[in-house]
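Just the one chain here, the form predicted alone, laid out as structure tokens.
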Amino acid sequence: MFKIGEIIEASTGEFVAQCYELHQPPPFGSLVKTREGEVEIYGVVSGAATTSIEPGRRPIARGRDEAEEEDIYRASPQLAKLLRTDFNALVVGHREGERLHHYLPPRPARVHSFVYLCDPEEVARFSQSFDFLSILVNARGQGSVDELIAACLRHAAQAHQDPRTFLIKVGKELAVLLGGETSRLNTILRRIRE
């Protein structure tokens, strides 16, 4: 397991972590998971962003007479103690003890607890029942869901021994979830295949 980072706000549907490492991120669509208690919280990553830790201070541009983008921060060493990156990410599913739950925990995880990159054997063991896609497809204010569930099966199918197979399965999972939407269907459908 490889911590990335700490939660610094939570709700039962998502959390949102401050990453250990400035400008590194989990990839956008990856399974990360995290505790509460006995419980694992797994989640999608659904965006993140890097900022100043003063809310309402925004950076400036410091690289007029630099050559390269590194040689801003050994010019100036204190930004990274003056950036923070977070990730958000939206809560897909839980397990407690050995039963792998596809829906929302119990309760939601706790400030401060560590997240973890999940490895492509969790990833796919996590992601061999599709149950979890119904919470992807019905999420709301996530900035662009259907790009969320692409780069999410993108991430999966290559956790599987044989990606074809996962994704022509997934597909026909999709097709039954969305199936008055054949747009957002192929659309979907289009950004798995890229």
The other form holds:
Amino acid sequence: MFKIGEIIEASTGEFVAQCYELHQPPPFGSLVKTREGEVEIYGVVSGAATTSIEPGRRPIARGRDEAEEEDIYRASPQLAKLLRTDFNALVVGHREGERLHHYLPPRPARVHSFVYLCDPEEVARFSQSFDFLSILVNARGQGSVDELIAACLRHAAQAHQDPRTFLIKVGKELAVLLGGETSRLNTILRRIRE
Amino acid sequence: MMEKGLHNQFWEQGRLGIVVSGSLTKGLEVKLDSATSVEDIAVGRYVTIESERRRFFGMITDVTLDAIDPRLMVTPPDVSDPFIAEVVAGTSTFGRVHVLPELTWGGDAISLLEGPQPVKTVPAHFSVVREASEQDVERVFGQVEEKQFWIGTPLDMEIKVRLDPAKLVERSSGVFGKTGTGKTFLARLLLIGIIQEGTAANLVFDMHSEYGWEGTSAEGRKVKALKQLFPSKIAVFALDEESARRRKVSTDFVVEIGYDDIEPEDIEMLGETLNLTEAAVQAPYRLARHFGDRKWLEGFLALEGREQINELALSLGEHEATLASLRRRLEALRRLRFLVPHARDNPIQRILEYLDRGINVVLEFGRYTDITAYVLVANLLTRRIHTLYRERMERAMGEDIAKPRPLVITIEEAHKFLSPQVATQTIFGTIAREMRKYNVTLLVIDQRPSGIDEEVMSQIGTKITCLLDNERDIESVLTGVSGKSEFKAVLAKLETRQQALIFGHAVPMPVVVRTREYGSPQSYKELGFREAIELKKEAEKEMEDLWG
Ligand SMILES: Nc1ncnc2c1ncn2[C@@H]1O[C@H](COP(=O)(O)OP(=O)(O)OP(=O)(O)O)[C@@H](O)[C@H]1O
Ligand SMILES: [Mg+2]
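Show the same protein again, this time as the form predicted together with its partner chain rather than the form predicted alone.
What follows is the entire complex, opening with the chain shown before.
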């Protein structure tokens, strides 16, 4: 399993992690997990950002005289140390022992816990039940929740043997969850059709 | 491998949906699961409904489209996209089906012994509805044993539906359907069922000569009829010897009817087909008094010229016009070559002899396919035969001897005999109404059941109906059926041929069947036909077995 970052802020429904590699956050909508004691907590990556490590100080443009973008970092190697990439994840479930739950865990993750990217097998196992969808559908977050749902489902679909069947079934679940919100449903469905 | 686990409930074999509302009298509303497409559902199919302690068995009678939220109709989803269309089907929009529960059984030992019972309650909310399995259907209709008659297969199933020939003949029965839907093919099968299981003797008035020797299919192919299949059990009587000879029918008896056999009542039955006035219908009774019972028709037809008729009118106190018109109309009988001044043999006697020997009689009309000949002959013979049956039956009851074998009389164009205007007077109306008091019942075949008297319709025990599209015909066939409005939908959706809705006495519950195939060598074989060469072989084998 692939360790990608470390938690720097956590609540019951959400956590923020800093990536070990600058500019290498897990993909938007992918499934990550972390551990809190015996409990594994699953999250869906809901956004990422690269900023200066010192709040309030913004980098300045440096490339006017360089031919390639990479040359900027090569010319000032300390630059990379002044930047950081963070990502947010919405908690969508947890696991106690063998039991997978598609609802929020009893306690939030701990700061400094490692965050791992789930492999396709785990993604497939987690997305066998669509119960986590209601968490996403009702999330009020930064950016568009519907974009997130679509990204998450595209991701999950790739982990299944027959992505189309998966998408149809999950689409049906969405149609029920979204009731009369046809325009939202349309938005998401257009983003997940192959 | 992962896909299997996807939303387990939707993968359950045969699951259609859940009960959401309903009542015992009006039936149940079932919401289809999102994985079930309305297009896969057909009315007439069976479902089972599982409640906590019992299982219900019913028929789908309607399919409806519905939406979770009426706003959806205002901003419909983008279904031009096939993916979105597939997602939306069954969720935002979903299908509902209407189910009429008919039978129920419990899981305990007593219920198992009792078998299916009529429903007295409905399953609970959210009970799961499934397509009925073949075992479920067999449980209701019974397993068909080797020598037992079956009529067809339920929709989308390969099992056989038994129709009990003993029950069929206990009361009158009817085959209905618009033209070309398979009435004749069905009736032939029913007759074979009765013959094979020997539950009654048959007398068939075969208007179009398609039951006795040979019939044709819509494609013009010849199909075997009863005598070819069961030569030892069928006698073909012909009214039209010439036609029979041309068609190479092996005829057992040529029927002649004497003028002296025709009674005024027989003319009365022709009132409608000959378009007689009320006075003209009554005139033969006076003629009979004048000429003598057995001489009146011959005498009347022998009159020549206007003067003789006027003279007779004067002496009878009849209107000249009445007699003149009666005479003109009766001229039509002269065209019927089987009518002769005096018959050489007595067809009624012959028919009874055959029937008594357990041989079924088919009376072919040959070229006489017009309704006058049919109504005249069928009425005349049936009236006499019924009288004899009644006498025998009364004697049997009085003297405690064996009753006559049950007799089934088959007629086509039944509304001509059983219309509200004549049903109270004709022998056929009497037979239908008195049920099986004298061991005689009818098998009526008709394409216009609305023309049949309502009371007669209500006495018909087993109704087998192919597609009907006239509202009044549908109404009349379903008179007195519980769940009538539901069955209307089923009836109107039958295929245009070889499908039928059967309900009543001879089946445990209403059933839509695809009528079993008739006309292929295999079908004859399954119906018990043996080629001559096979029969010979079988006989030889028996000899061999016998002598070693
Ligand atoms: N059980 C069957 N097996 C094979 N073919 C059938 C069967 N039932 C109906 N058909 C086909 O449908 C055609 C019409 O059937 P049939 O002659 O019995 O109709 P009908 O209702 O008696 O018509 P009409 O009202 O004109 O007498 C047949 O000629 C045959 O081709
Ligand atoms: Mg016919």
